[in-house]
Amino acid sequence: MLLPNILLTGTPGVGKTTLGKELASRSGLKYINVGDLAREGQLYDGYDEEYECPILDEDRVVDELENQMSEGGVIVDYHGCDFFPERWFHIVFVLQADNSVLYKRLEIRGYNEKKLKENIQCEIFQVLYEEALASYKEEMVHQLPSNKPEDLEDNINQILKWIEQWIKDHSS
């Protein structure tokens, strides 16, 4: 049976990770965390000093990725997206949260006041929307609200609908 491949994009912080490992428990579909895949799998280029990070290695990420994705049925969690080859993707959701949200959920993190100041800038002004609409077809690019449980609870059905009809859609 054929399944979708799904993106979950957005800001650090807006809840990608809690909806795509509840998603995928619900789905049956696989959860993949890019972060977590290139910790793993040390899928770096460097260190950034200044945001005390190190850098991905987009084109091994690529390479790690691309057979699961031909497979179908993955979720992929990441905050960026224009890396990622357009026909991986299905469909693609930005995640969204209000600024004061977000900072608690940054602060919480443990981010400095720098990367706090820039990840929400970054939201303020959409950023990984814009991308997502500039990597992506603009019909494939869903924006969601992340702000309490009860959006999480939304967001899973919508999702879950959308998948049920994907299936129907494309079983011959």
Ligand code: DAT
Second form
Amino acid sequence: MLLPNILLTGTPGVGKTTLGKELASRSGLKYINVGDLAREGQLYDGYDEEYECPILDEDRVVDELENQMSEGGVIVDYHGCDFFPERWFHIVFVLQADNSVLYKRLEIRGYNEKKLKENIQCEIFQVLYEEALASYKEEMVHQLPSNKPEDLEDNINQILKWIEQWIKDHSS
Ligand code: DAT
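Show the other one: the form predicted in complex with 2'-deoxyadenosine-5'-diphosphate, since we just had the form predicted alone.
Zooming out: every chain and molecule, the one shown earlier first.
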């Protein structure tokens, strides 16, 4: 059976992991968190002194994922999307949260003032939405509100329906 690949993107803290894991458990698709994958495989290329974090080795991440992506049925979660091959994904969701909501979530995570400010600005300027629009066909890119538990439930149900329809459309 053919299964679709789904990209979940958006500013850190918008709820990609929460949605991705729940969606995986309810759809049977496989969930991959690119941040975790990079950490486990040390898929890094240097260290960013300004942002105090390792720099993702995007080519190695792509190589690492290629086989699974060509099989299908993968949900990918990452706060970036311009380095994945466009052909990998059948749909792209950009999660979005209100500033005050996002601020609280990132504060709880212990982000420092600089990192908090940068991420809130990233959300205000819809950086990930713009990146998704620049990287994928416009009709594939969908924004999802991700402020409250009801949003999560709505998003899951909506995506489950989309998956079901995609599978029907691609079975012959
Ligand atoms: P991300 O993976 O985008 O960094 P996350 O899934 O770790 O985000 O979520 C960050 C926090 O927000 C976490 O404590 C769970 C909470 N959260 C996520 N989606 C939510 C929603 N729809 N309603 C309420 N809280 C949510």
